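Just the one chain here, the form predicted on its own, laid out as structure tokens.
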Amino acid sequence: MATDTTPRETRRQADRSRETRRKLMEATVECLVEHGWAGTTTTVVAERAGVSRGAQLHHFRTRGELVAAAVEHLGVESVLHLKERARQVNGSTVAVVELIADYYASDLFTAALELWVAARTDPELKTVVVPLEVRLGRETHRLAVELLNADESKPGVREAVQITLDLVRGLALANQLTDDGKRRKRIIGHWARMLEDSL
């Protein structure tokens, strides 16, 4: 005999489910970030997660797609918090630029670099990879016109903005060996006033 509860597992179960998936993509971000792409395994992700090998099994087949699936979690997530960040600014070009680049100094561009370098030698990761950093891309060039409020009907517009994306992302690399903070400071500083003439 059906009961009204059964609605209700249906609902747990699913929230279990999605609870279960949480748990390995930031468990995995976290790996990339601290061991690379060698040390990411499944095993040492399900571990670190708190669930079982088969759970992690049951939702992603293999590491391309739960590394994949993790680095497109944590950039929806932190694209969230970056137009979080960018209600609390002052709207100036530095202090936009400069939160665009404090988006890429984060875990999240160190995560994806472990990813994107593994990708070049790794066929089938790679076509996981480029596709991710296609919707990823288009959507930071997206925001950051949103942020700078850039009209890129504009002639060179388009291009600044994509400089912009380009310029961060370079001082972002460029950070992962040592602490960069005062050089890119710096540098964001005199590209944003440079910036504010071609918008």
Given for the second form:
Number of protein chains: 2
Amino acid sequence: MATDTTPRETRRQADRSRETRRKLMEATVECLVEHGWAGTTTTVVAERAGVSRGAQLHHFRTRGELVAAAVEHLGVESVLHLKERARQVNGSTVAVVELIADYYASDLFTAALELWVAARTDPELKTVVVPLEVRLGRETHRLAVELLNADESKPGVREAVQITLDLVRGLALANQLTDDGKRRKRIIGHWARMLEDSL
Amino acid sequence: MATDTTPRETRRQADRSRETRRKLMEATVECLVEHGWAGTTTTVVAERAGVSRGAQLHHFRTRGELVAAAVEHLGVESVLHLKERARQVNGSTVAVVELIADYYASDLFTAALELWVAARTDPELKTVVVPLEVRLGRETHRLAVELLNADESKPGVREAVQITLDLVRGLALANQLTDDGKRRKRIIGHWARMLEDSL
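Now show me the form predicted in complex with another copy of the chain; what you just gave was the form predicted on its own.
Let us now look at the entire complex, which starts with that chain.
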């Protein structure tokens, strides 16, 4: 490809481009958490990110594309963060299940929930969100298996891991309108002991 | 109170009034399920119910009031329906947990989810929805205890009932964008066996 920029300039441009993308995605998640799907318009996000509408359109053609990319980006970051925290805890089943429950009861879940609910009645958005849900679900399952040191070839172990993830999803939902942290901790503690027996 | 209507006419008026309320609430739930919160405006609901705007305003002053009443109405109806179905099944723990999971993975859950998510970023709506969430949660817990014939004075039983409800809530959420019925059945079966040991 013919270009009049030096390699260093090309690198700098790529860095700036990545930085713009990151700013847009982070502003999107903040908007989703603060204002919900209806309040997360491309105009509001561009303003919040301090990015021109032209630059935004260069990176993300539609609102759906932008929001899905933002939730996926946060998902990847959250997985890294969770792995890092898992290295710091003692590794007991209770501690790991508490970490996973905290990972769900976070901005990632709130932002994803806004997106999932909007996608239910928006066919175009749904085509973007369904594959994202599959990817995030698969990645979270893999991570849970790894952190719990679970051997899924043993009967019942795969189901027990899935129960863990569906349970923390249900608990995260119960935490959206009011702080349900105290009840969550008690239930997680109880489930973790049952899970330990299953593993 | 001075009135020129006979008792029979008063009764007829009360019947019509109840019927109008019921029509409005049913149209609201249908709108929530089909179009989501954003598409559930008072105008759309009145049209769908075939009720004049004046009559609608007489029964429900705000959109929030209408939608919360509709979800509560559906909640009460669903509890009755669930009790009726529970009488018809064999009463095994698996059968009861499957019934509860089906109760969650229904229009009631979808409508409530729309309302809960909208309330998160709408302070006025939130003041209506939080007490409703508490009432529905309490009622569902009581119902689960009754159907499972659970003795909550035994250690661990209360937690096991709560895990059941949070689990089916998580499973219902996983069913919003795609049909997750097959996986749900397998997980419910596994959990029901664990629950049976706890009870």
